[in-house]
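Next up is one chain by itself, shown in structure tokens, the form predicted on its own.
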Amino acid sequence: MSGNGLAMFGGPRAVPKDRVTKDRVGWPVITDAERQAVVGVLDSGQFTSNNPGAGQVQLLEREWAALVGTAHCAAVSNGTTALELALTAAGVEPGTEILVPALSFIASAVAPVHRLVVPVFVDIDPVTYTMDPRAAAAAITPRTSAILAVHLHGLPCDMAELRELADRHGLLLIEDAAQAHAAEYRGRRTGALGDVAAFSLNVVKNLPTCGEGGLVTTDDPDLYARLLRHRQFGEDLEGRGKRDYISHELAGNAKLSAVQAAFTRCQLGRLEEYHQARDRNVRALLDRLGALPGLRVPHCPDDRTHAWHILRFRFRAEGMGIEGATPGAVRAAVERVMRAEGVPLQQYQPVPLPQQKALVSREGFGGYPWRLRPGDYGPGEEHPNTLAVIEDSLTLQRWHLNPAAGPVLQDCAAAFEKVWAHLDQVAALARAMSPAPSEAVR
């Protein structure tokens, strides 16, 4: 087949390879500012967060706290560590329970486990993909100590409902804002919506460093002081001109380097500009895709903004006019066809968190932290919305982060429209694939 036929059957790619260039879709965008900042740190000889005064780490902390709208920020080694230290500094006790959404990256569950806190998994809202407050309310027990609100894909959770729930039961409300830099909920930034918040600075995040890093924000001065001790072997360095090497708490080493901080400060200077460009580019894409039958595009409620870290698309067989194929087969068929057209759709989190092998087997922890609390706990509870979303959706990642990605995203829109003009062939492919549900729901 030629002409306007599907690429996997001989037609031309909708997204030509020569259009997908580093200057359009590469991430992060690195300029001379980053290069000069890194060299400046190397020339200064001040490499760690131990440097007093206005070192690069301290400057990043102040600038991020000011942007978020919190009193304090502590920079740490990575986003998972940021979650762990937030739990520790907030005093969450080993053996207690924390509510975690069933759809998230494994770090949302592993961070509590590393602190011997039991993750209890809660279903998501099928439209926002964030924790369903009603499911959270039903999961609270006398052992619950905290709620982990994951702003998945860059969309803030329903924080008013979760805040009311946390206050009613005396629970800590923690934000996992690893994917939601600069997003807002009812006029307030993520990172200032709970009791404490954790961000990732991983190189693929909306606010990246040149590798790994994390930030923790809070308004609580005592919690902040504990954060600083726990990133530095339990030592108290605040206000000291000389390190005394006395550890006041059992803690490890979780510092961010000055090189990483300097790189991120350059990125932070362009964060708002990139955020606005990304919002325009993504909305222009979604405006076109929203007209296609059976395709559910990402939704952003009116009371919040979206960081657009990941774009998730759901495929409804009935709306697409496809009969005789399972949702998983339709999703797999769309993935094959779209990738042939040059659009790198893929699954993100192929199983719910409670079905992750590590959490089912509990290898590496000898059954802890679950042994610390009475009663039976199994990670295989039903989470129907999470299962359905995983089964019938694919994601687009990273391409749209670059502020110059607009033309490529329009090519992607054309690819979707082309495929939707050949849904009969997509249907045939889906029916030919295994009728059994995918591994994600077995």
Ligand SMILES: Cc1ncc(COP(=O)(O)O)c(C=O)c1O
Second form
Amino acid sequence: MSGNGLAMFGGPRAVPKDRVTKDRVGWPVITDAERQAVVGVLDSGQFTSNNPGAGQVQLLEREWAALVGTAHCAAVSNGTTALELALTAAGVEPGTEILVPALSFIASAVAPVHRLVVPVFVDIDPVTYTMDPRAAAAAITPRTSAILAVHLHGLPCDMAELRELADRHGLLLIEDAAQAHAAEYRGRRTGALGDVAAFSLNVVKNLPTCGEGGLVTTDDPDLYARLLRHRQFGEDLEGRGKRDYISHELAGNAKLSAVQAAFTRCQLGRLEEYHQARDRNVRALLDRLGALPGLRVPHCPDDRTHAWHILRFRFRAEGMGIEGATPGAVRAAVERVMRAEGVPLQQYQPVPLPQQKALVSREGFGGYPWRLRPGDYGPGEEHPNTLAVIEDSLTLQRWHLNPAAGPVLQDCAAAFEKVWAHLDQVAALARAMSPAPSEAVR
Ligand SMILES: Cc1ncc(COP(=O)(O)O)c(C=O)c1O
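Can I have the other form now, the form predicted together with the ligand, not the form predicted on its own?
Time for the whole complex; same chain goes first.
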């Protein structure tokens, strides 16, 4: 087939290969500033978090706290550790329960488990993909101690509702802001919306380092002091000339290196500029896609801003005029057709967290704290919105983070429009990929 037929059946790709270059879609963007900053650390000989005065780590901490609007920030080794330290420093007790959204990255579940806190999974809102406050209210028990508000994909949770719920039940409100750097909720930044917040600086994040890193923010001076102890073997180093090697609490080593901090400080200097460009590029893409029937594009409520870390698209068979195919088959058909056009759509989280193998089989952990809630992890039927979203949606990751991705995103829009002009072929493929009715009921 020629002309403007689907690439899968021999037509031209909507996203030509030679348009997809590192300078347009590569991430992170690395400039001479990063190169010089990293070399500067090597030349300085100050490699750790604990250089007195104005080491790179301390500077990053101050700059991030100022941008977020909190009194304190502690840099740590990665985002998962940031969550763990946030829980511990906030005083979330082992054996208690924490509400965690059923749709998130595994770290949101593993961090509590590592601190012997039981994750109780809560369904998401089907439009924002963040924790549904009504479902959260229904999941509270006398053992609940905290709510983990995951700002998934870069969109802040409904924090007013979650705050009200937390206050009503005396719970801690902890932000997992790993995907939502500098997003705003009612004029305040993520990281300043709960009692304590954890960010990731992983290389794929909106605020990356050249590897792994994390940040924890809080207004609470005591919580901050515990964070510092818990990233440094339980020791107190602040204000001491000489290390005394006394560990006041059982704690490991969770520090960030100065190289990682120096790299991130350069990225931080361009965070706002990159966000503005990304916001323009993504909105121009979504404006075009919003017109396509049956395609639900990411939604940003008026009272918040979106960091656009991940773009999730839902495919509604009915709106697309597709009959006789399961939602999963429609999603799989769209994925194949779009990838042939050159758009790397992919699933992000193939199962709800409570269906993750490690949680269902309880492997790799000595049994405790699982005994507290036997049988809680499994099919996940109590999270219907999470299941539906996973079944009928795909995501675009990373490409759109680059501020120069605008033209490629317009090609992506053209790919969607082209595929939508051939929905009869997508429908035929989806029907062929659907399980036979006899299989489906088994
Ligand atoms: C929602 C969420 N929480 C926590 C993390 C953990 O961050 P890290 O990979 O830096 O450990 C991630 C990382 O992908 C994440 O997406």
